[in-house]
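In the form predicted on its own, a lone chain appears below as structure tokens.
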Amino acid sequence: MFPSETSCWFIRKVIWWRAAASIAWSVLLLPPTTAVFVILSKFSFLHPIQTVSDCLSLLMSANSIFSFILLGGVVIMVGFLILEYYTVIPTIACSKIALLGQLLHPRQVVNSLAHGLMGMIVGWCCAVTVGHRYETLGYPARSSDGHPQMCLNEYHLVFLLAGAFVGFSHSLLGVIHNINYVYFHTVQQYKYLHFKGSLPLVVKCSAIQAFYSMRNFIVVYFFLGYIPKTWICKTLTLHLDSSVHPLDSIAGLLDLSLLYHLWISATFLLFTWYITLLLFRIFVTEVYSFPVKSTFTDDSHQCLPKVLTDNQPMILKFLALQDLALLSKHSPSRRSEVFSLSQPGGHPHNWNTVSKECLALLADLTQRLVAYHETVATNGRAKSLSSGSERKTSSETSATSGTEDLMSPRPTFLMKTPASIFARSVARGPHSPLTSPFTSDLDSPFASPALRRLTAPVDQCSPWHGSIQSPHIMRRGPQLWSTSTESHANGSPPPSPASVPSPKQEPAKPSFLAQFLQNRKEQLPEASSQALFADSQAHIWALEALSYLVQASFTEDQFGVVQTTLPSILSSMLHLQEAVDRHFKLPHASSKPVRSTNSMEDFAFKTLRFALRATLKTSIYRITTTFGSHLNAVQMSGEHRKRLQQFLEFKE
């Protein structure tokens, strides 16, 4: 799956062992979780002692042991699915059609069906554990004429269908809310403390989601419950007991005991799965320390500079950047290895590799932001010349010697006002949104006469109205003392040399399906901004690593290896600062999403752009406060020098 040697080593010796440890802990937590479920499902305030004895005897029975084995297999399967579908870069759908495509993807359909099957198995285990009327699918009864027959136990069927419904909906909600997204927390904690602090949230989310899932299931079963019930009866040759109220009716669904046991079972199912997910997140995101320099040649692919250049798997890239950010901040001994020179030769290979990779990440994000701004600017709006001149000025490259190979080339984007904008504004009328940048100043005394002539409405009696116009055709109007006089004397309008205008063809109205699909295809501005910064955690670590290493080089860099790339680092950060500031001027970029505390969804990816902006500004300030006036000797463009001066004077 991962062809490179580094990836195979990392997946085999790190990721798989961490995933196995998380699954093992999930299985070990099953007995106490199952005991709590049994107590809650059988507890009676009137007979507490009898409830405890019944629970103990039930936990020791053969049915409970078999159910526990099945639950362990389900937890292991859930852990393998999490390992297969997890991601460190969330998949954000920028439109409703894109989200529908994710839900209907064959890989996701298989995942949803697997979760539905596992949910049905857990529902069967819960029905057997609760016992009494929920234990079996069929029970013996007598028909109206006295003959014995096997009747369908609808209570047991409801448990099975509820488990499948909860598992299937859990898989769909996982796609919508990016449940499989693995986020690296800023504050590092021990695994036990992290688990202990997150346990109340898991219980709360499981109970709330189980409540809403049961509400939806009851509505679905009320209208469509007869379909699986009829199919099961025909397949297994079972009969319906007429003396029992059917559960797909109002009287049957008002059974409070049934509703309580369904909710407890759904909470137990979601809790075991969320515990597996939480433990996987904790184990996988644990800090891994990569060696900066290798003692043996065979281990060179495991070194930090070599690992940073690998882009697959992404978890390896993220763990390497996390380790780089931590060593640049907390480890002077490992920083000295980054600043060291190679022997023999005396070249700073470690620093060159680290800085080049971090600068490439920053340049990639800058180019994406510039391209996004270009797309937004051309999305049905005319672009002004002033913004184009500003962008041209901001994209000037700094004149640095010997370090241009570390910076990726950035294209210069020139924004031009379309020549047809005036004709478009006339066709749409004075109140059209497209003409607002131009018609707002027409009444001003400073408006250009040529602009007024271009935007002036055409008279319908004019000889130019309704005809095809060309700049190469010259038409002669009527003479002042001949045609005009004769026409006025006869009382008829002057003859027009233009042809008869053709009737306007109204555009065909799109169908309802076309309008529906077009509305679903429209880009969601908030989602598009989130998708733009979906992988910004890597850029945050790159900024922190560069700024801390540059700060430490002021006193620790004995060979001056950092000073050769300092102009490139400052220029890259200032380029990114300008692109980020321009992005936050968009109306949808500065609004923070509301955080929900009732879901296991990690909202960190929705606020990554704010964290990136804060980290970028902090990184620049960290460098300017360390070097101070020494930065005036650094070669850079005039625009960047003005921006850097704002940081030096603490005005940014």
Given for the second form:
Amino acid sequence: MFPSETSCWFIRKVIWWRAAASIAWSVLLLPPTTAVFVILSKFSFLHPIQTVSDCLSLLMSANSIFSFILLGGVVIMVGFLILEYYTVIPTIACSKIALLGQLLHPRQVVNSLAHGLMGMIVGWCCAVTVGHRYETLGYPARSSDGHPQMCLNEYHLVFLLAGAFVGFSHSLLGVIHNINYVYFHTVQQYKYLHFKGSLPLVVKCSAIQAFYSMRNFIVVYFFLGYIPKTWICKTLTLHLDSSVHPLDSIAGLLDLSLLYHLWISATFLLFTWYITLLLFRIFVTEVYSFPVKSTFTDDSHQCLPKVLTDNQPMILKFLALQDLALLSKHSPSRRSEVFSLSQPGGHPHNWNTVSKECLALLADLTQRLVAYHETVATNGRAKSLSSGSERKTSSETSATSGTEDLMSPRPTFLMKTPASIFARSVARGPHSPLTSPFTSDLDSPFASPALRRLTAPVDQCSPWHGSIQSPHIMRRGPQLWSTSTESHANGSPPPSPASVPSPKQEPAKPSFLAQFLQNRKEQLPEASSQALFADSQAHIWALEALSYLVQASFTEDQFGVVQTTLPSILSSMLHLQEAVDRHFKLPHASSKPVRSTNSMEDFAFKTLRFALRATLKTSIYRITTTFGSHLNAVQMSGEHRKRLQQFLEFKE
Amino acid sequence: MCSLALFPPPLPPGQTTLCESNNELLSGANNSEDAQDSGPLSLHFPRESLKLHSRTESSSKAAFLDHSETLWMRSAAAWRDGGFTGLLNEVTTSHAEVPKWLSVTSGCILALLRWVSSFHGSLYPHVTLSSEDMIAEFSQVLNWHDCVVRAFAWHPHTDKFAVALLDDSIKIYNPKSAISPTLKHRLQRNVAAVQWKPLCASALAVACQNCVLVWNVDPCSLSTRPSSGCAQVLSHPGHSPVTSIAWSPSGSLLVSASPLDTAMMVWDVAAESCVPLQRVGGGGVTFLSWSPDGSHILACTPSALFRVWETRMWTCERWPCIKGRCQSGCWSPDGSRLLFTVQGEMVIYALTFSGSPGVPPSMVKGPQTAVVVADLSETTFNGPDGDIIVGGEIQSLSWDPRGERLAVLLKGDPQAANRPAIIAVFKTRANPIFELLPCGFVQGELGAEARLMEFHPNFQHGALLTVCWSSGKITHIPFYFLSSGVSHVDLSRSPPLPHPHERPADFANQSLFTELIS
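Since we've got the form predicted on its own here, give me the form predicted in complex with its partner chain too.
Full complex below, order starting with the chain above.
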């Protein structure tokens, strides 16, 4: 089930406990939330005292205790779903098609259905709690000819459906807004203070989200409400009371008290779920202090240098890098352990491992950026050469091939993820995040190679889809887009990227669907840049850790262990600086996304590239201001020396 | 404890302070030729040269708003400009067009809101001030309203500086280049503070009336008017006017404060995201100062309370004052000592923080009380032209980056002729006990009062105090001295300040500097 034994301990001992604590807290927070909900739903200005006594008696009743247990179960379930689906690297859909693929991914469909079901349960609880006319599904009435019969209580049905709708749409919007993305804040706060600070935002955005969900629900119910109504009536042999207004009419829906109760119930539902999410995020991103050196060999796999090199659970790597960045900033005693020599032998193993891992991260990003830039540059030239019609044909080629692939669903569980440093192994545990940097659409059932190249960011806009494809791009392909070598269910060997577009080259005729797909795929131009930097939080920490450690080494490094790696650190930072500079000269790279403050989604991943750029510069400056003219003694290439001189003179 | 009575008497009128050398302040006769050749960085901004806009916020609105717009348009505009109260105001004033019940209702709500806010105002009197008055009240600049130079900032690593002027423009001067870029932005109004980002060549944060602007001024660019596209706008609803900003010494975070917002914003500038750090009490945050080692932030509030935040887990200590609000404060270079002044009192207090790194922040015990280290009560000096009274309340404090000189800007009394605003400079000594020793008064030309001062962050031969005068002049007063030892090369703090030149060995050849300038 788990990728490796070494990382297993972390999931078992830390992440599960943190998740359990967060779920426990959200269950504990349920009674006060429910009390507020009850008061708000029952409040009447004219009889304030009666309201209070009503609420108290309701909260003590057996009925409410049962619904409370149900609500607790729902919250626990939501917590488990969050634990199951959370990710530290956001899934960025580079096109609308990829987004659609994400939404229709079986895993996601299960998630959405579960949320819909739980929403319905919460809706039932709300209906029972609010009471009065909402309480039961059926009520006895007399038909027109005087016979007693059970009639359908449409108000109750509306509550159930509204709950399901809100739950379902919450889950769908979660995919679009990357709500499962767990972001590590730069400002560390204690859990309680962090929670307290975020609480107003949660209230605000659950109220707003509930408002929009209700609006959408009412529109849907107005047009399609008769379907569930007749179905329920048929299956439960209930009758429709002709004396009351049907609710899927304008007059029926203009019931202000009904709308208020629906809205407050939806707010309650979203609030409890958002609180669970918030608590999970706060608990799971809490700093974990790894020992730098262990006294016992049994624990050696838990040491920072060992953990850093593990790629397996991404959360472990991220927490290790965060810890490394913090220790390099704040803690001289732990820094001295990093600079220390091994006993016996006198090798700086800790520093070597740490610096090697950080440099590997930086090198990986540099390589990615360079490769991306090369493809974009090649495409730009190619585009200007190719005529419009040619481009159209080729795009249709891929589009049609893509649509054909749509017909044959692929088994997703055999899919391989890319061989990048952030790769996940074949056997992905349920706790590994859904995707990795460049494979936003990889997990989708439509992730055939053809569609992937259709929907993947920029290089897919190339007209050279056929045999004339430049070998240059193709060679780059695997590294860049990490086009996973997808093995099919029958176990056939993965096709090489070059062979992918071969079979269907001649389009029969341009189809409407192809053009539609072609249009859709170019809609999110900025996303490719975002996807490129999706995991850059790790790089930011690596840069910070390296620069702070190098700065501290100026006074603290007694054995000179850092000096040996200083040239390579500087050169890799300068390489990255070059690559980042070039990337930001591309169109769309430097355009800022629009921020909205009233949402639970974390926008951090959209601006990670700016944060990386700023951190990179600051890191280089940190080293140059510390070492000053001593850097002239460091060996490096002439170009880098020139660049470094610019930094020394503060001209960057 | 040091008092002003121990100071050498102020200079007679007509004499200006030039520099400190051999432990005494040298003065010179005031003639304009001297002022001209005192260096390329000595600037003069005559008030007449600035194109001031004579408008105020409220007057222009009536003049330019097109009254023929429909009610809906005006309401939308009022909502955009003035929020809910603006909308209510608009609805109430245009009773001819709206139904009577609506205008009456909105009038009632408006009255209720005003009543509530007046109640709030009686708790925190500063909320009734207009935003310009509020900036003037809480700014570190003396008489901010009609000060030609409204803010000044040295770059932390190079010899360039930024000057914010009365006409809301910012000029950047660099002795190494002939180009001095002028920064103007639509939102750059009523600049209260500017600060350069540490460990960066180009970023300049500007505290404006409604937002914080972060300019990116490319040092290699030849443009004299960088476009407003070079500026990032950081704004948060309810966070205005911004009166103080502070960059973290590591250059990663920016905090901003507004007297109307109880939350202090911690900005991740690159991501343009902020974390509000809210604490009840105080009614707002007026002044921020980040300690040079990055471990603490001083946050003053408009009421008799200030906080010292610890920046690792962002918790704070509350420090209630007895008399008034904390007006100004500054940190020693190693971040272990905080000097502050309180409005209404004429003394300087000191707080010591013994944060040994490695110990978790919760374990570090802060000091229990602040100690008075200097008494600046009014002292009369007998001069040839009559008595001069020096002393009184303190406008701002500034400590040089080596921790050897402390400049104190005394408010004086604008009404009384013999009580000018004056800068008193102390020598500070940390060992064996912390004490302030008198150094002297810094005076400018006749009729020029000091408004604003700042020490150069890395002056090689001692300390360099830059003073902006009421006449619009900016002068630099060097203090030549030998650093008194290794007190500031303190290995225990983290992270160490980037002062690569501050080795004792580097000072071996500096003994001649005191003779060079005589």
